[in-house]
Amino acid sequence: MIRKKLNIAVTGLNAIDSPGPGVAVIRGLLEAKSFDTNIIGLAYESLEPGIYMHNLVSKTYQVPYPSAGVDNLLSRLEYIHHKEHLDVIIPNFDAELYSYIKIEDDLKAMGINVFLPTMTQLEERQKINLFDFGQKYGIRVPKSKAIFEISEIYDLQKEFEMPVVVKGKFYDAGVASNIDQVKSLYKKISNKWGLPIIIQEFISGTEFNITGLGDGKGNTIAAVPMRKQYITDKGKAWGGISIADQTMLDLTYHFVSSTKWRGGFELELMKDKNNEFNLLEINPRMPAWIYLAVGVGQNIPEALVQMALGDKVTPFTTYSIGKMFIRYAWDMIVDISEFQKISTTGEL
């Protein structure tokens, strides 16, 4: 049987110490059994390592930052589509999803497919709204509060016990044991990601994550839980192991059926001293460790593409337990002319 060849554009090529999901997603796509793939990289910076991984990415184009607005993004994608005839785009950063959701209909009219959460789903799982989200859907979520001014920090001790977790609205987080540390993290994170800053109740315990895929109708297409084995100073999983945990799976099924989640996702969980799972974050896209799901038998990137194309997908029901991922770094040798080309022309 002749397999169809798809041109798939992928963002998140920054395979650094706090990696984007792009390279892991691409590896899953290249192992797809239902189609062949030609990968087009979409990069924001000239030093994103995925740009230069020519065994994975056939060509890369620079795209404007989300702050440049949807019109600039759409114009750039029209140019790329004219040259590459894209079938699917998989955005892999939280901050860019707003733009892609807004232009989903425009992309569809061009013949480009995406499979993303709705704007309502994206908004209600925001860190600033997560506590209310938990109340609405009956999911245990630590108490949290958004602050917009540094003066609000002094009132936190009336509502929270120290330590607390200080989070940016998109990325970055740290644990603060006193008010001075809260102020320091507030300044550091807000300077990088803006306001608000979210203050969250600190839950001590063991960290777990589960990644999956929802069909937008309440059905869970895929779900793979893992326990973090090694965590970086930025809180990123550098190693993890697939586990059997029916409670985590049931929580995931409840999340998907209640919200009718559409697309990939990651639930970040903390198991406390009472063996209760607390939902710390919902990431509205595939995580950087998504290749573990591929490795244990659930190729979520492949299934997401099939759903974006409107193909029927049979839900995964099993996965291998006790499989580990261990992330590592290596040095690529790249000719300076390639860096100059992507930097000056926006293409490589």
Given for the second form:
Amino acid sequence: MIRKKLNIAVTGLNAIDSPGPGVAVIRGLLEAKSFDTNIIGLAYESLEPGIYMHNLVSKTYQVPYPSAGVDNLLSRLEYIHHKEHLDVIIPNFDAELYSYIKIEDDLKAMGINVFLPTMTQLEERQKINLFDFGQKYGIRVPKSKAIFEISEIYDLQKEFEMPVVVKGKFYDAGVASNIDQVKSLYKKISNKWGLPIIIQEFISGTEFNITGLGDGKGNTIAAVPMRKQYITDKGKAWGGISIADQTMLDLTYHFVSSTKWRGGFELELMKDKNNEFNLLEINPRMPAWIYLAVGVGQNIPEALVQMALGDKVTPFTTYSIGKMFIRYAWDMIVDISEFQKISTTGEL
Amino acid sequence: MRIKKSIAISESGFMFNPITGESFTVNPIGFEIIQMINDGLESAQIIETICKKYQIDPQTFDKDLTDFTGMLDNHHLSQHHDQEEA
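Next block: the form predicted together with its partner chain, after the form predicted on its own:
Following is the full complex, with the preceding chain placed first.
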């Protein structure tokens, strides 16, 4: 049987200590059984390691940051599409999803497919809306509040017991044990990621994550739960193991069916001392550890591409339990001419 | 009591709870005790067998066995016969 060859553009090539999912997504795509893949990298910075992984990425183009606006992005993608004839784009950063959702119809008109959550889904799972989201869908979510001014910090003690978690709108978080620490984290995180800052009730316990894929009609196409075994100082999983927790799977099915989630996702959960799962975050895309899902038998990147193309996908029903991922750092030797080329021409 | 059916135990004494992802190791004596628990032996029979085999004092081993089974219980690795497996 001749398999079709797809040109798939992928972002999130920053395989660094707080990694983007791009490289793991690409590994899944290259192992797809239903199609062959030519990977086009889309990078924001010239030192994103995936740019130089020529065994995974055939060509990389720099793209404008979301802050440059959707017109600039669309114009850049038109140029890339003209050269590469893209079939599918998989954006892997939370912050760029808004732009891609806005230009979804334009991309479709060009012949480029995406499989993304709707703008409403993206908005209502935002950190600032997550508490209301939990109440709406009957999911246990720690109490949280968005603050826009540093003066609001002084009133927090009326509503929250210390410690609290201080979170950025998109990224970054820290635990604060007193008001001074809240102020310090507020300044640090808002300087980097802007406002608002989210204050969340601190839940102690064990961290679990689950990644999956929703078809947009309420059906769960894939779901793989994982327990973090090795956590970096940035709170990222550097090692984890697939587990068989039915409560986590049921929570996922409930999340997908009640929200009719469309696309890849990751639920970040904390199991508290009463063995209850608390939903800490919903990431609206595949996580950096997505290759574990591929390794246990659910190639979520492949299924996502099939859904983007409108192909019928049979939901995964099983996966291997007790498989681990252990991340590692690897130094590549790169000639300066490559760095020069991507830095000056925006292509490599 | 018995070890939960879902717990995987290797002959090297490695125990894996697939529900929580936790893993533990027990030494050879611990593994022997776990096998006896799984074979349905009661505490008195385990004490008698171990004390005879290793020539130790039953009072001391009784305390050790209580500590050991308490740890199995604490880590949700064991269950009593009248309990449903969680």
